[in-house]
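First comes one chain, alone, set out as structure tokens in the form predicted alone.
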Amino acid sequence: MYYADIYNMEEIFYTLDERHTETVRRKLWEARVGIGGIGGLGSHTAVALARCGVGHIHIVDDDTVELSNINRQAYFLRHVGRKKTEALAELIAEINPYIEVKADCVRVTEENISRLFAEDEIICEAFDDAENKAVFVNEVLTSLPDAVVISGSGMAGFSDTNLIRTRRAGSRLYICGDEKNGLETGQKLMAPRVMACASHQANMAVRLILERKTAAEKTEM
């Protein structure tokens, strides 16, 4: 089913101001927001932002949906066997299908990422391995000098939810997790901390959309 041959854009918009008001949707709506891994923290960041209306949603991934991930990602049993780019983006699109997602379903290399998320303001890592963090994140703060990172570090397992935060690492960086409890430590991935990280992760990026001046508003300070 299209889901925008049922709403259109304007009653989706409609109900986004009630909630938010227009400024805020706004705001939202024109901000762009690209998400590196796709798996369980990737997953759901991104349906996280797809309901608060950020609408372009940048998703890269080169893996398929597998039954093990079913536990912890945003997925469904029917999307088992699917690339994930192509199952979340038709997440995304029942959610708000006036989202512009772009799907680029390739390996993310350290020679490729400044190309690939050159356009995004705002830059979620989500990939389980600690050596694969590291890269990404020194590959966007110094390729792309207008970037923000927001990068995930430690959700595995079923420790104390509490301890989840996010933290300010740099002028361009922001880490989420409690940076103590990753896949190192032999404990698994488990859907309850993996979706709070995400959580965490999406309300930066909402944050820092929020707090950003627009062109107007510097002009009338």
Second form
Amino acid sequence: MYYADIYNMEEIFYTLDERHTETVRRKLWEARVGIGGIGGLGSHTAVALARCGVGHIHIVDDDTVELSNINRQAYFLRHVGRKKTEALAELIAEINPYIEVKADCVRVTEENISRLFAEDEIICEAFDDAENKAVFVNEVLTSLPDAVVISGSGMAGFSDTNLIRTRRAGSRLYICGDEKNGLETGQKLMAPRVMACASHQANMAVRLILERKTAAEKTEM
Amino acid sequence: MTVINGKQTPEAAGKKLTQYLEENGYDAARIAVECDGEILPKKMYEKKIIGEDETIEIVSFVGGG
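Could you switch over to the form predicted together with the partner chain, since the one displayed so far is the form predicted alone?
Next comes the full complex, and the chain you just saw is listed first.
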């Protein structure tokens, strides 16, 4: 890995400690986040988490980068024709080569969700299709009793980005987006609102990681 | 009091969930239903009767990602 030859782990940790504090860096480095679908939402969510220094990122998608993705997804022209899992793993390594990326180039189905995401405590739903979103959220919440889901819903078009927000919709479910402006309205997907929604998802994941109690903190209570 | 999506909805109490969803134009393939904060599995929709003191959240997903 090229950048690992130039920057050692201690240097990268040092810069993260300076900016985020050591406590925050350690918590994020130990955390694991799963992302189902790495198109516009998932790719930008992963990039934001990588910049924060989340140590274990699990990405799942079987798509290939196409020219038509470049208007809103985190990929570059050099990635066209390559598997999204491979392209995104490369982008993450260019941000922090020491992050452990688990890349599953697999089509997500109702039947394989509980197996694919069994080890992820925080899972971002980032699919394109509304029915796939519903299947994913229902299946994760039903079959993985400890998982928290952060779903993206409503980010098409170019209306006010202030409409995009994060809300808690259940004990283990957060929805990011405006929940209205979907592809069904005829609006198209554009980078600014997709990135805003992905940032909400990444920030909710960071909040859950940093605000949760460690086992040691729980026993102190 | 029955609360659905943050609104007091006493008239829904005692109704079948599937009936409520149909009357209110929900597409069952695009939703997730939470009862008192916990997910209601899809296979329970047919049997589910909306309770008098239940807080129900129906999330409708829209496309794009």
